[in-house]
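Coming up is one lone chain in structure tokens, specifically the form predicted on its own.
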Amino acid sequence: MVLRITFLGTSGTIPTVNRNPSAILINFKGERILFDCGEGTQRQMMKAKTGFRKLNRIFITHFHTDHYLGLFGLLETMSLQDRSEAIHIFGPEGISELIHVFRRLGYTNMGYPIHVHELKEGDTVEGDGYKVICCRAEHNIPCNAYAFIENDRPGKFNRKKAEKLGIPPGPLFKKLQMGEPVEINGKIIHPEEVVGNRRRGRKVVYSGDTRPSQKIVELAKDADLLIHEACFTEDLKEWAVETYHSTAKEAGEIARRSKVKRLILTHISPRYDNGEALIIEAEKEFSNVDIASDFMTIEIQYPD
């Protein structure tokens, strides 16, 4: 089952020649879920050929312009493309007012329903085969971090044991895998007799803008991927503290403490060209580190 992540924007604060402002797209079972929508995100989506039609949910972390300014153009473009399906937009307190002002001042009449939801710490959004959990990041304005968590999967099916019990291959196998008992020659066979323990789904965490936070450590616990901002190197730590951002070393510390499998650094300050200095710092704390680049695409595999 596809869980693909496309980095549409990886710059911090302002765009550069090579980096657009923040935007990350998750493709899960064909559904597109967007996290942040910096200026120019719709064009990035066009270049990446992700499509707009199956974009159903947008999660905004906070209201610094490099994280949401592309939202209005994206919504307008989808309207001009005759979209009819509803879209759901999530964000911290104030997201409802933001969308209301956009529509009122622009005299905008979208051709599809827009549902706006304000999320607070601990809120959970249920999707088709997944959920998104919200926690509060440590920034200088209200800012959310998000965990995308796939639903648990059925345990492994023991075919040999099932056949030994007299169960013929076919629909009864599937019923057992889905947790339903079956009857064979007057005997009830229960799923736990041939199916192992349920297996956890995949987990991806996006920090938004934040100082190192115990809440994000807990949110990211055992994640397959942590996408964490890394605006600065340690020599600019005072500036990171003042602006409520993280250094690459601090992002590595969060990854290590969370016991995640992989760390990808994003929200890269324009002062770092290829980001090599950021990777070197993060690797002092955590070994499996990459730096995001625009149009970088990765697939998250099942943990077992």
Second form
Number of protein chains: 2
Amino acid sequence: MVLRITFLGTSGTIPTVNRNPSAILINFKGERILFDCGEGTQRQMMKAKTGFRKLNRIFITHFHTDHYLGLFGLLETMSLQDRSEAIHIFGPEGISELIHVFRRLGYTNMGYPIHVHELKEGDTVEGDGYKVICCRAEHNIPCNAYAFIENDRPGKFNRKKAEKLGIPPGPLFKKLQMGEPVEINGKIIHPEEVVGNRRRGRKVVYSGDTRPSQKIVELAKDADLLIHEACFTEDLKEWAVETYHSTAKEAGEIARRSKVKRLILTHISPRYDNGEALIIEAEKEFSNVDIASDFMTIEIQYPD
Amino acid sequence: MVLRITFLGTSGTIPTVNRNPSAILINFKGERILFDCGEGTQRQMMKAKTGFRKLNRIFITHFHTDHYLGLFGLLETMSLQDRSEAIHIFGPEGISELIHVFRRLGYTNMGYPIHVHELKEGDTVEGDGYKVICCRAEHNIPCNAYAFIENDRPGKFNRKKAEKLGIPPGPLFKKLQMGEPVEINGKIIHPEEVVGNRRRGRKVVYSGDTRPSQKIVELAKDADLLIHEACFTEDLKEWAVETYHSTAKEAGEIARRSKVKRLILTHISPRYDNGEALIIEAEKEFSNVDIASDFMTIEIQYPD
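Could you present the same protein in the form predicted together with a further copy of the same chain, rather than the form predicted on its own shown above?
Shown next: the complete complex, the earlier chain at its head.
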């Protein structure tokens, strides 16, 4: 089942000609889930041809303009496109008031229900085949980090062994794989005889804006992909501390400590041009590092 | 003196891959004056290389998202770029609350003063060498149209006649041109003897979103350029009436009735692709019509 990440905006606080403000779209089995929605995200979605119809959930990390301003235009456009399905918007405390005020001042009458949910540390949102877990990042205003976690998958089915046990291919295979025992020639076969241990689903974690955080290490444990901000290099660490951001080296440390498979750096300042300096620094801590760019797409494969 | 119009956003309510939401930048003698600031305007300014430093005044027509959302990101970016000069923001009633709420919810601490002014019908804003006059457009929420009017210029100096009268070229020429009499060989020469009538300055009018409006005809009288919305063609007039927008034909009528020199249609729906259908329709009413496109630049010349 597809799990595709599209980077719609990868700039630092100030956008550039090449980078739009923060937005990351997950396509999971066709459902679109958006993390952050910086100014201009709807147009980035048009350019990336992601469509709007299947977007049902939007998770905002915090209310600095580069992470949420595009929300209002996107909601408006979906209304003008005759959307009728509800949308769910998640974010830290304040998101309800923000959306309420926007709708009142903009005289906005949306054609579909908008459900707003304030998320705090440890909250979990259940989706169709996945969940999103929230932890609090370490920023200078309330900011959430999010983990997208696919549900566990059934264990591997040992077809050879099943055939040896006399089970005919077909519905009984399926039954065993779903965890139910079957009877064949008067003998009960238990699923664990032919099905391996359940396999964990894929996991993608997005840090939001943050100082390096033990909570994010825990949230990102064994993730297939950690998308971590890297606003600065080590020579500007003082500035990173002051503004509650991370250096590329610190992002690498977080990736190493949480034992993720892959690290992609985002929230890229124009200081770093193509990001080479950020990669070099993060690679001192963690080997599998890339830098995000607008419209970059990553397919997350099953590890086994 | 330069009077240059740069179209930064020319889309209808929903942006497209090729058109950003509404924004029009005037460069008058180096000062930048922005009319509307749709989502993504700051990035359009970066792409158009207009700079931010010399932007001192922003006029918003109304609070539909496609006309103002980009304001907050732009204000934030200018603060992060260490701006210290004040900025003045003008709009219909509600703009003060809108900006107040945005700053509170966004925990935003701007590094420069923001002066917000609510403008009503007939209000005039005086600038350096120009004024902006506001009238109320006919939209479904409070919406202003704006006329940018350059100050009158001195009349033409009749150099030949001045020399004939025995005035030596130099400071006395200047004095006469500024409207002061001079004495030469005991004889008083009055300015009206060598200087023609004062000449009117250049004038650019922006309709905002509106049904065809007599007030806008008056506001736009004899303008060098009328930028008028044209959301629809005549076959969709019912829809135009319902949503308080104009057809291209109606925009052409307004241009004809106000005797402007040139009409540029904007707020272009993706229905009209390159806008050919809109031009054909408007040309039935008025001959000098163009369609706006993002990054299109127009220099307004002195008429005489």
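Throughout, rigid core stands for the largest set of C-alpha atoms superposing within 1.5 Å between the two forms. Quick caveat, the model's predicted, so the values are computed rather than measured. Residue numbers count along the first chain shown, from 1.
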| property | result |
| --- | --- |
| Large Cα shift (2 Å or above) at residue 186 between these two forms, core-fitted | yes |
